[in-house]
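First, one chain by itself in structure tokens, the form predicted on its own.
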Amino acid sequence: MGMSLGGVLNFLVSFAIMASIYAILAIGLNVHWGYTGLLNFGIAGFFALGAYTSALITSPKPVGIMANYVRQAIGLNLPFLLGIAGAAIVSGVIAGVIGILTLRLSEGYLAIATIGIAESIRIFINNESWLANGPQGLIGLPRPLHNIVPRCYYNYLYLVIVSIFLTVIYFAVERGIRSPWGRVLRAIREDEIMVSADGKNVFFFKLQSLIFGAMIMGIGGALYAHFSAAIQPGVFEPLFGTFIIWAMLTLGGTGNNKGAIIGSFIVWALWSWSTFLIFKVVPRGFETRAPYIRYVLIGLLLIFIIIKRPKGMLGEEAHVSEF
């Protein structure tokens, strides 16, 4: 019994683990989409910069025999708190450039740049072997604080690592979002030509606020890689690395932060918890597609949000000044 019920807590908190970490990238997208308009489909890109750049200021460059059998082109062996700044800074400047050439144009080619970006980042990590192991990926990542717990305990540590940055980057958001530069940005979604008009800076505020979202999914990449202490480029497909955290986004309430926590938990415990009671129903010799019935369930959850809770759980705030 005993056994039994660590194994129930070690999943739970490995559950809450990833829950938060998608809570993270779904406010990253929430400033994005949710409050100044912005349609990001390359989640994935930002998702894999911050694994990787802060992977790579973290490990150490392999040396010896090992060297062999694992390139990296860089390995700092720096601590883990310059990791995440690693990545939320690579991931702001990458997020600039993409503005810089598409904030101007129609929404459209934001979404198509943003989807070609994250594509190609994937790609290139996948054929450049020599920057972060190619196909393979990298293996044996440091994990903060790892000395001072036993390894048993050690995600119940990580649990608290993890819920310090939701709660500093949701209390960060909500800041910014109920100032008057947050107002901006809500006013630009619903009419930019008018903000315009008014003598503000349409592209400087979208630029800001497309980096600022970006920065916020590359901690979230940088706290993924420390928890799974592996990484591969197939780990950051649309699928897991963008479509999932619109479907969180969408059913917790777009532009509300409280909404994007509460449908990253959801959407995490259908996504990871729907495959042990499919294989218990699906016929003898079905086992091997069981898993993909959930892509499907995901889908369905989707839809019915759209069309009976359009605004999502907990829909947007009326009052954003209030804090």
The other form holds:
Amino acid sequence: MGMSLGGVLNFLVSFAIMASIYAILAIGLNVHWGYTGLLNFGIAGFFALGAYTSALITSPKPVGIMANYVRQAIGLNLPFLLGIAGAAIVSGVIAGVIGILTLRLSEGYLAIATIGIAESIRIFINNESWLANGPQGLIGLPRPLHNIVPRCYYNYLYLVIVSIFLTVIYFAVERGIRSPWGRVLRAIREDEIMVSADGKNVFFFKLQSLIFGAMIMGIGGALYAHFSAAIQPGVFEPLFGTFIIWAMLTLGGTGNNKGAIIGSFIVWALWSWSTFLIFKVVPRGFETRAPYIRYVLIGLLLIFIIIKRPKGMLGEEAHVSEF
Amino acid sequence: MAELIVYGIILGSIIALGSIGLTLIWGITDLFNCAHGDQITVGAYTAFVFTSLFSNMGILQGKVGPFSFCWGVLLAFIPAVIISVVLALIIDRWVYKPLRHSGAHFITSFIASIGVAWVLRGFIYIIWGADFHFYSSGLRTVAFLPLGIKLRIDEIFIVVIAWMAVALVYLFLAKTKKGKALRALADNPGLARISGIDTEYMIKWAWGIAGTLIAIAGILYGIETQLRPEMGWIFLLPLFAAIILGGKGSITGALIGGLLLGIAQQVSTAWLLPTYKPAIAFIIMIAVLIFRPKGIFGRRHI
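Form predicted in complex with its partner chain, following the form predicted on its own:
All chains and molecules follow, beginning with the one already shown.
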């Protein structure tokens, strides 16, 4: 399989974009699980909400003959940044509602309840075709600043955009977690009863953490929508929407935002590169089954890390408060 | 409506059968096993291998009575159960036991079980590919019951086998010494240990029961629909809902939870799109959790 230098670069750039989007989702999960101890197994729900909200805000409502094929309840044709803002707000509001209903559950039950909610969101989008075209999904979503660079170089620009979002989110979370507010979250993770004995409203802090993390996940979803320019409910199934992100954070180091980023890059590299390597070694006639070796590889890596290095590659950083 | 309820009982029986092993392991080892679904898939495919083997050898090809499958499928229950139990014991020995002994948080073993699920599913895809498989290509005869209920004859077999397996497990847990030890362990692990119950030995028994039920559920599910690599994974979420409804470690709870979910899902199709079925399971589960956080039959711990 000969590949030109340009081809390799293009592959690396789209790899880096996807890994960075996953890193944003993993940082969102780190706010929930790493810092507050909330077992959110419904990442896919916020991922989908963010992607669909931004898509409906930024794309125009289909007209003419297209309206026969693409059904879309809303199409505001607004700029990209408003799409991102909308994604964060909608994810945050829905997270608030979910939190009020479920945050009083003990941790294991919260995990299962959130899986259920995320699946219900996906099934709803899939079935209610009037909302966002059902299973076919939305295509041709606007790509920000697409007219300032030639089409073939667009991904380089988008990588810059995604990197800016990743950096801002990284520093915002780092700052938040070192503040008195972040100290309360980590204290809740360690010993909820102690914190409530201290007169803090544990439920309210958990709710804030859930909303904050969900807003980050919503932004990740929006960035995904404008990168792939096409979204369908199938993308937000539990495997790629939730479980792979748990693997990324666990691998990199729970409670460590750098770990979240490193874990995302490693898992996504394993997932997207192993196909190429595998195709070189498998016998003929076996090509269609070869990609599934990835499931085995990532599964084994996850089990190995959990047993041998339960704190992940980096482990939690010692936090020294700035205040 | 009567028809939908009957379909619900069929679906509910398979869910109930699949969820007993899951809730037993949850109660005894604190493991919420994400690989349970993929173990079900392995059970179904193992039986498929033996069925094909028998048919290649030219034996056991006669159809069983009025059912669509041949004698080979019935005989394949035995090796499928054995392999499923051995697999469960191997996984426990190499993955969950080290975690138990390091006193890991229950979420650690939950994430490890996600890894196990991926490894199993990867192997299923690699060995059998993504295509659908069937135990038999035979015609599926339909029975006409009173009240205008149409039923595939195979489904009667599924319900009978499922409830026979459930009854046997129930008798085992209620009447035998080992069964009582298992229930004691699920009820209060600390007290059970002090009373001289060998925890690790009993955990092996729990996996034995779970492995057996997993294989049976896989084959019955395969007869009801078809074999595909994602079958168990997709089936897992209703199982989770059933055992949450039933409460941690409660066998009766899982049975009733499973039946309830099966019936609710099928009856909902009278008003909603069938694609909403899984969402119905979750909405019921979440509603129950909000009002009864320990499930319908859960123990109220302090």
